[in-house]
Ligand code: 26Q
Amino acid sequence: MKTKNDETDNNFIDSLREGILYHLTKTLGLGLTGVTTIKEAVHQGHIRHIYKALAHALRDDIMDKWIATNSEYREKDVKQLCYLSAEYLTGRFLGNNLINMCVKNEVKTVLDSIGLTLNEIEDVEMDAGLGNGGLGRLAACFLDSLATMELPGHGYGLRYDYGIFRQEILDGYQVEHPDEWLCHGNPWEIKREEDAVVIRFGGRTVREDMKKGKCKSEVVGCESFLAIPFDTPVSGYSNKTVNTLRLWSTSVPDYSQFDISAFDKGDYGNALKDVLCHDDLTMVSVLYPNDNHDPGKRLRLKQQYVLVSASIQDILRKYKETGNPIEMFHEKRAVQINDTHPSLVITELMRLLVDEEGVEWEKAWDITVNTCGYTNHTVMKEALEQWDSHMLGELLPRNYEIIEIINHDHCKRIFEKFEGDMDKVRRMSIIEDGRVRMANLAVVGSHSVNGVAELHTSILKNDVLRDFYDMFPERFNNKTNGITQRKWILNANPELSHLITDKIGKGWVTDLSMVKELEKFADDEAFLNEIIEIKQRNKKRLQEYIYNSNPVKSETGDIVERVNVDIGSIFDVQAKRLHEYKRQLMNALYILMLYNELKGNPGKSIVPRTFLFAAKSAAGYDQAKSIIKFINVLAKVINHDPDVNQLIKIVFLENYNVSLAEKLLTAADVSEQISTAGLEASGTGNMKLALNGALTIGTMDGANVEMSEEIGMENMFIFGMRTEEVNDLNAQGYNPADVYNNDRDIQRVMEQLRGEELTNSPSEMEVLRKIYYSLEKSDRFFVLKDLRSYKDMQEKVSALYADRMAWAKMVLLNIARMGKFSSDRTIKQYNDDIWHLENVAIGS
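Chain above, on its own, the form predicted alone: structure?
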């Protein structure tokens, strides 16, 4: 297919048609069935084939640039970034590529000519379920920014067969199903069997001098597995750069285990027994297997090692092909560790350098530290990953041995620097009480340690990692998260993007700071009305999606009812991973308080509001799943109460993913960012919502702090305790009874949780009482403490929404002041301070 560069749009459209027909008839084989035109394929219902043919045709165009990019990187011998992440939430590849290739209109023209819409084709593609939340979406935004900014940076991850589970809400409960995102194949990826690497587990270490663990060692008696890479192109916006996302899958390495003699005798079960029972058939099947038991823990550890071992073997192999000496490795490669999941890359790089390349230990350590950078994504100490020492030693004996050596040297340095402070040695040790603390390993083995918001980094330095900051202050830095405007406005909200471009030009697509120019229209009523009308149309689309695609279902999956929401109401959205610290529960309790208020005062007039929740709970997180059920119990009560259901309504949208986020976040009026202060690392949903014109109600937590500095406190709805107040209350001791005994409205909702007013179902009452007791006994995340402040601020939200122009002006100012929060800015800061990559303009 001809490239769209200097040629006319019509030539590109003709070339695209030719490419689609070629792949329909030859690549996908429809020519064998008599199909000779694209319209015939449509007439026969081959919509999925048309999607695949379109993907292949576009990939042909991408391929030339992909080849040129890799060739130029090799010829110029540039330093390259390798971004290691357990998660990548890319969304649908078709939409990403249409935007970055700047061919969306041309594709629409071709599809229109054959009687199809782009939405019909896009809906054929399943989301790549390779992430759980913000961590994976951040990684995808970073890859987009790297390619757009013409920086040589690639992603490494795992190609989970099923990814995160598909969530279904049955009778109000979360039910997990396999997410079969690969069931129809993935036309964007290329399998690269020639780059497969061997991964080894178990065995024991041997060396000539058993006393010298720093010497070259060998692992014998281990079990071998094969990791096979699948490459997906990552196109930059409106340029010729195409970087690579390499995802690893596993396969049976030795088919000699197939017993042909047993098969010939008809003993098929025993013939295939050793092959089908092989552990690696399921090693990367599911993202984040439930680790509430030892098999789940072992599987997660294996997954993490597959990621780091396969990736670092691949990175080292490619580096050696350049002919550069091994001692220069850190000058030509940067490895960024996205949270603790890939932190074993430090020990694996040491193993390869010392055992495979024969590098002396101290030199290998210097190379490793100067290669690796670590991004921390949590301030919750219990969320900092740890592994059982015995399990790690059994599965990865040489890596564990390397950890012991690193820790010995590390503890010795602590002892010397801090004059024998054994408490500090104990706190900073990588191994403690039979556990390997992966965050400690990541900090010790990296030259850079960054948080993802100013507040988050401050907490890391002053609390969570304070001892390490005392020892390595030069390593710590902040890189506030960002999002790519190309995905979250240009693709997700085309009407808003067109309006912005009409007013200020298209430069904002690659320089989000330019949206600041929108401020001059803050008093332009015609412009403000246009923003409101776009929001209303987005709300209409979401209303239709809720009615058609998100029905209320019984426990057997039968449709009980379809929910119709009022687009004239406030769309109040809380869309994020379900966790207690994110306080979806506080939102639900406020709704119950509002319901009680309306029932007690039938004549009360309020601005109608639709409360929209979207969230997945980890499969083994019982309390979070109870909160989902509670929200749906409330929905059942409120949505069927004729006294209030014209004023308030609740919808829980099942199976939240990137594609649903595009519909939900662009339709939102209110953005719920209400985590307990000091616990959210950053958040990126807060940025996506604000950039699409939703006003934030939130605590001073994560990136909300910096958003308030940019947007202005007066243009947000900030409530609740600050981090310092939370810390003081924790230190003093907190009794939730002091709150609810002095607030009749809160006492009332607590009574409803414990009683039978909301439900007469024994199982539902059990769920509600479980929530009641968690609040009564500890209220660990200060839900009750902040509830009154939250309710008061929600009343201010309603009052402002009643003033159409005042609301619209605040919406505009939110959009206009979000320029800082582009992932392009974040990547520039990473590069300036940590990676030091050179821009490479392909083909220039």
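Starting from the form predicted alone, produce the coordinates for the form predicted in complex with the named molecule.
Here we give the lone chain, stripped of any partners or molecules.
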């Protein structure tokens, strides 16, 4: 079947031209006197105007479908999913919409006729970087899959004025800048002031009935203000579904709370005093740049409560408009909690049901538990959220009281079920030691608890949440992550997409399992050559990007040099947040060992390699920042050493974001997935890279395990300790000296970290020393322990690359066996096991 993707639609082209011209004048107010074609308009306007007019023209098309989708959901009174997430890493919207509306060719034609390229126009748009890493990107992939699969599922989140910071690398150090993603406006969102809701903090509870907290309560003396929603349409691929991403903003105070008399007397300051404190103004203003780390900040708690309270008030209000009885709420609405960040939705729903709707406590609890599902994304202790009880009690008195009651009932049940096992009660209590443990609340208040890969879920069951698994075994289930192939191949890698479609048809776009059919070309040399050539062209594009847009900069931002990478070399990519458990340091130490080897054996020939790193570190995470600096010190040494720089090179790509990921991951030959076994919940970059034809060097961690089951161990480069070995070694006591005292090459790199060989700058030496001591003292993530087996495996990678056809065949098998890792599959499993939404084909 031909669609608009194969055949250009001339009617659409004409209406697009008209639409762009219309919006240039009527929406953007450009006085294009005497202008009748866009071509003439381009001469008068800026490229940004063309981008905006194009966005508006496309939006016009989306709007009708959006309205139709909403009315169909309403009329059919279907069950709807509300995905609650503090983060959405969507990246740019233009590309997503062009792909899913199947109008990319038409838009290219129109732009071409006015002398512009789609790339130029796309580059005008800033990334929506409202997330840190994997968890936020997963939420964005899920929205794409929900809409494509015609399921009624919407996202709720926060409209941060500033997303993840823009990273600059100056003299090798990370410098953070505010991300002003809204500075030129956002044509994709619609402000819905009519749906604003009031959010209340502080105050104290009073009760209608003096018995206990389980009955109706009211909070008085609060500080309150408004949360205002902004909606962004989420189009499905090649269908008529348009779901909604609703993001809350809080910059406007609740004027109803103004002391008007004070205001009238000219005492503006006092009138505003209780409504506008510093926090209020900045509440949803900036994303916390932490990933897998919880600093326990009060403002972060306020943000989370805005998300939760605004969303569930909105959900409940719209539900009541359907006329269905409150007792049926969980049959018509599902709430998925993306990590513990929105887990206060449990107490907020209880509060609304009991205090506002007058539902009896036990009934309200049933509804709440049956509505909520909780997804865990980490086993790292420092990332498990805990709030100080006093802070929570002071900021959200009624919610805290509700937690106390939930906890009381919960502890009582544990005591009864486990025959007075007080240790167990303490371990499982929601409140303990003056802290509220949000993961415990999330498990107790949800009917479903899931991990994000098989290994991760089994670690939850057997270790992190073991007591809870004993108590509620039926709640635990696995949902292995996936990625949307629309974004990560169709949009990011058009040439590979065409090749695949040529060979097996386009079914894979909505059913990734079909890529399996590529396996029959595993020995087709012409086909393998085409794969290699596409990769080379992607590498060439990345090479140009590095040369033009990623120069080495001095402390003051002056360009020091431009780096030219060799596209004949292996592009070895580690792109992910910087965290010690992800072991970018192990990669860097391996490069140092390789450097030493080359220096010690002049004339030694190896397969040339370019080591590409891209990573942001949390602004306050010192050790991670030191690792970034260390990588850049190594880059300086190696890239300037004529003995080796024809063979190895290091590039640190600054400001890793979704748009850069599209350029970088499609150009990779080798994918680094080398976390300490048991610590990476799933990983999703591993999937994006393999699907785009990179081979994985990795540990048996997260989703790598399932990838190796699909792809075959023999088609990946798996090394290092397994989870059980890590656990055993932890139990036994690990001494890193045992490693470096018995391995001269590792000892050598340790000496280089401590000595003056790599640098004579005192500040750089200090950074290196810090890394040295962390390894020498504890090496918490077993970098030294796994380093030797990592190096051995890297040598196997190089050997295979030298055999061009053997490499290409393995690449093909990797691509062909990635069918499982589509987020469409993940969403289907969430839906079958947890949400039970029905498919709604709009307009049929």
